[in-house]
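In structure tokens, the next block holds one chain alone, the form predicted alone.
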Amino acid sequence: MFTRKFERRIYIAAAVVVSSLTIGVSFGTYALWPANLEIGYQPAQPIEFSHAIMAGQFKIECIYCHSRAEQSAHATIPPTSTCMKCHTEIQTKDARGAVKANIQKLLKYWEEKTPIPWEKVYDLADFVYFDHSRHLTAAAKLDCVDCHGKVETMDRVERVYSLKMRWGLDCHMEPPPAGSPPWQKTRAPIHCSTCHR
């Protein structure tokens, strides 16, 4: 009834359906996940890095490594100079009196001048605005923490908040602090606008 050529063209059609489908479920099952959205999500990492070891053992702040958090919306990701800055002289070593593993592939990637592609423990939405600099003004009063939990103590850094519109919402509604202006009735505002821009 149809020519050769249109039935082709229409098993062809019904193949790249049939594989976009197949590509976008899988995806959307990959990015919904709960493990990768909820609590306790702990990605494997390209070098083991151990917070507990630096921000717990060694007293290193927060904001020495993550240092745009007190200045913009994102604490972004330190690069590979900031780890250098002490690792060029202070390289751990094992028994053997090799450097340590970790060591060599933070090396590596600085001799080849690349980033570490860290993976991202937190990560809101693409529609959600969040400015982690507004957070840490002595205006909201909010240490790393109550976000992120006791990274101090964690060898390798796992979500303990699910960041989720609800918890966000519960902080925000919390009772405002002591000396704010009479008709401010909550901590932050709760209209859509101040999250969804």
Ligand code: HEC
Second form
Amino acid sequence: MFTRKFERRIYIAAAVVVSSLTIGVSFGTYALWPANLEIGYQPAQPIEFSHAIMAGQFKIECIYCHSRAEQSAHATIPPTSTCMKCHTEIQTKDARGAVKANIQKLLKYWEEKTPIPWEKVYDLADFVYFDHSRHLTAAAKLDCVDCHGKVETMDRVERVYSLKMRWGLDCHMEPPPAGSPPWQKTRAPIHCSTCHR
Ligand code: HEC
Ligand code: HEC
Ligand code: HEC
Ligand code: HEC
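Moving on from the form predicted alone, kindly provide the form predicted in complex with heme C (HEC) as a structure.
Next comes the full complex, this chain leading.
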């Protein structure tokens, strides 16, 4: 129908369109796939509270604020009164001589006695049972960094691991530590009721 040269151009054009569509769709699917959406989740917070400043620069211990982590299932988010142990005094001013905007926000929540509406970064489905203390003490001896990444370097907390079933099972299924009783076949229990009860 066309000259051979023109025909070849049509083939090349078609090949370019098809391959760019394929690449585009693959990237799109990857980016929007639920499991991948979970990692990198980094919601904006009502106050720009920086772990990099608090836990990194000023080396305040994680447990100072997340005080229940070693004793209970929940690490808990600190109440405003914990912030005020320091910020009744610490009210640093910016270059224009006004109290820093984010500290002003903190003081406003405190004066109005409204809890700060922090956005959750991690939120497992309700049918999963998870206990912080079990993982931090006793045999497990994990550290915050093993599941939450280097929070002390984050200006805004970001999810670095999915904390999904596969991720948890992979760790539970590792070989038991040296000196474990002979009947223990895995690092941690893997029956369903460990995590679903
Ligand atoms: C001065 C108090 C303070 C210290 C110290 C602190 N945190 Fe936090 N942390 C908070 C507050 C407030 C939030 C909620 C706002 C946010 O997500 O940034 C939070 C949120 C988090 C979250 C996300 C919780 C969620 O699911 O919403 C994780 C994980 C976390 N902190 C881990 C750590 C670790 C690990 C350390 C130590 C390296 C640490 N924190 C030190 C106050 C603190
Ligand atoms: C143990 C003391 C201590 C506690 C507890 C504490 N802070 Fe701070 N905070 C500091 C210090 C020190 C600074 C650094 C001084 C500065 O740069 O303003 C600071 C700075 C800040 C800043 C200003 C960061 C900037 O540069 O804009 C904000 C906002 C802030 N803190 C919020 C909070 C919140 C919210 C809490 C409670 C979850 C909290 N702080 C708990 C000591 C503390
Ligand atoms: C074995 C993995 C693991 C370790 C170790 C761990 N966490 Fe968590 N953390 C989780 C999971 C899973 C969740 C979500 C729990 C939920 O949604 O029910 C969570 C949630 C949180 C939250 C949100 C509030 C809450 O209690 O649900 C904070 C804050 C937190 N972790 C802080 C810490 C701190 C601080 C440490 C170290 C002292 C730590 N975590 C160690 C897995 C871990
Ligand atoms: C190490 C902990 C752990 C063990 C053991 C475990 N699960 Fe899960 N399970 C999870 C977590 C975490 C999720 C994800 C929840 C979420 O999406 O927030 C999950 C999710 C699920 C879901 C929902 C579908 C999905 O994939 O999100 C089903 C169904 C399920 N588990 C069944 C089981 C069965 C059956 C067993 C035993 C063979 C089992 N689980 C053992 C931790 C575990």
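We call the rigid core the largest set of C-alpha positions that still match within 1.5 Å between the two forms. Residue numbers count along the first chain shown, from 1. For clarity, every value in this text was computed on a predicted model and none was experimentally measured.
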Query raised in the report: Honestly, after the rigid core fit, is residue 8 moving at least 2 Å at Cα between these two forms?
Result: yes
